[in-house]
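Presented below, as structure tokens, is a lone chain in the form predicted on its own.
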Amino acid sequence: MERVRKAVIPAAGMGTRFLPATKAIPKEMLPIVDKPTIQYVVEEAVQSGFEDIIFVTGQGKNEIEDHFDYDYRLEHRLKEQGKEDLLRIVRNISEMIAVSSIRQKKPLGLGHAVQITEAFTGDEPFGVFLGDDIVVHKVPCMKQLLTVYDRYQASVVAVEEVPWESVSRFGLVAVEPVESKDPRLLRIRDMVEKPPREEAPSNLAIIGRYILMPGVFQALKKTTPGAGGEIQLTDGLRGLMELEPVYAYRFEGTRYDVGNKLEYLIATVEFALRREDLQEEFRDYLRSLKL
């Protein structure tokens, strides 16, 4: 059984949702409380066990892979000036997993994207997270998608259900049951991206986590660009469909789509309530709000 090492996070985004802020500002490089949006997807590679990351970035994205760099100017600042406890949060950072990048030169879609990365991750599968979505729960949603691969040796992809007035926003799946104790696992017979809520096969929407297998490459090779000239990763999975299974996983957690402007400032609020540090007295300043 081969285990998956490596992770491919597009980063290529120009972010416009955020505009102004992210004029000069990568939208990843966003903060949530302290920490950048990318951080929290980072890391939850690392807990589920990834060794390597490659970013697909686009220009003006530098600053993505320098907050994964050792810096040693600030941390001898830090320790100058005996702020330990700082100085241990940004080593950590540094050294949580190697790093690199890739640049995507012109903006041709998310399955030109993971396209790029075949000399990265060869001929073993691999994982791609989205920075837009952060997922918290007590078992990392790529390590529930890991649990699945371990089982069937096939790409899976996470899903969950979203609002019918909400699924042309979603590439969405067709499902059937698999023969297995949990029920949150499916085969996928079909997949769309964005269609009209008339056509949507389901209301199981793909979300930015997924497993593949090398397989995809050769399948994006053959995908022909769609709306705005790009390569759909949709498109290319239904190619992958035509040769091997792959798997629906309903995962379990709280999914945040922190590219939309109202669930990042929900983001924002709710991590900040979970902060031992910050928690009693932010709770207490949201009681106060006459609203």
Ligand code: G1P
Contents of the next structure:
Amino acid sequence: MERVRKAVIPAAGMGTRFLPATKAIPKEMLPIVDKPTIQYVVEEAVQSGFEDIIFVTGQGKNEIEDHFDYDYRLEHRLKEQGKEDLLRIVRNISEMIAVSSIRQKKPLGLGHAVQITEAFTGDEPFGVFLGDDIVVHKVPCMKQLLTVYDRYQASVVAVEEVPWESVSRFGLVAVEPVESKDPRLLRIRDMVEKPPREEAPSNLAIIGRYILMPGVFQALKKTTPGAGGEIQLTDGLRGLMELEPVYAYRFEGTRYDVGNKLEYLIATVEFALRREDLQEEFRDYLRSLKL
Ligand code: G1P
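Any chance you could show the form predicted together with this ligand after that form predicted on its own?
Next comes the full complex, this chain leading.
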């Protein structure tokens, strides 16, 4: 059985929802407490056993790669100042995992972003992590998908029920049960990207974690522009589904869409409340608010 070792992290989006903060820095570098959002995602990849990451970037995204690279000047300074704790934190980030990047020169969509990583992933199954989604659970969301992959050696996407009012923001799946001990596992019969509410096959939405079989590249080559005039990964997966099974897994955990301002704020508060060094004082402060 082929192991899933390589991760694709699309990060080419302009981040217009967070302007002006994202005018000169990538949205993936916006911090939650004191870590950039992308670091939470990379840590999930590391905890799930991935060995190699490729970021699909665009203009103005160099900071992402820099963040996971060594910064000798900073390390030297921290050493001189005897700040061993910070030195360890900074160095650990550089040693976390091998990273590289490829540029998506035109905003042609998520499907296209994945398509251009074919030379990196080759004919291996691979993981895709969307940086706007952060999932918190003792078993990382991607690791939950890997358990499905280990059993079926097939593509699997993370899904979650979302309110009907918001279905048009997601890829939605129509599913059928699978004979399995795990009731969270489903087989996908159809999928649609960002349909109007009346055309949604369900309110079971694709969340940004995928394990994909290499056959997806053939399917993506045949995929024509869909929602928003872009090559959609969901449409590519629908093509793949006609050739081989594609599974959906209702993951366990709490998902934060940190690409959305309100959920970003909620994530910031909840992550701060989980931090031992901050929780006490922060909780006192929140309690003191006369709302
Ligand atoms: C992407 C996918 C969509 C998925 C969503 C999850 O959309 O195209 O299928 O439901 O991520 O966050 P985006 O949010 O990038 O527009």
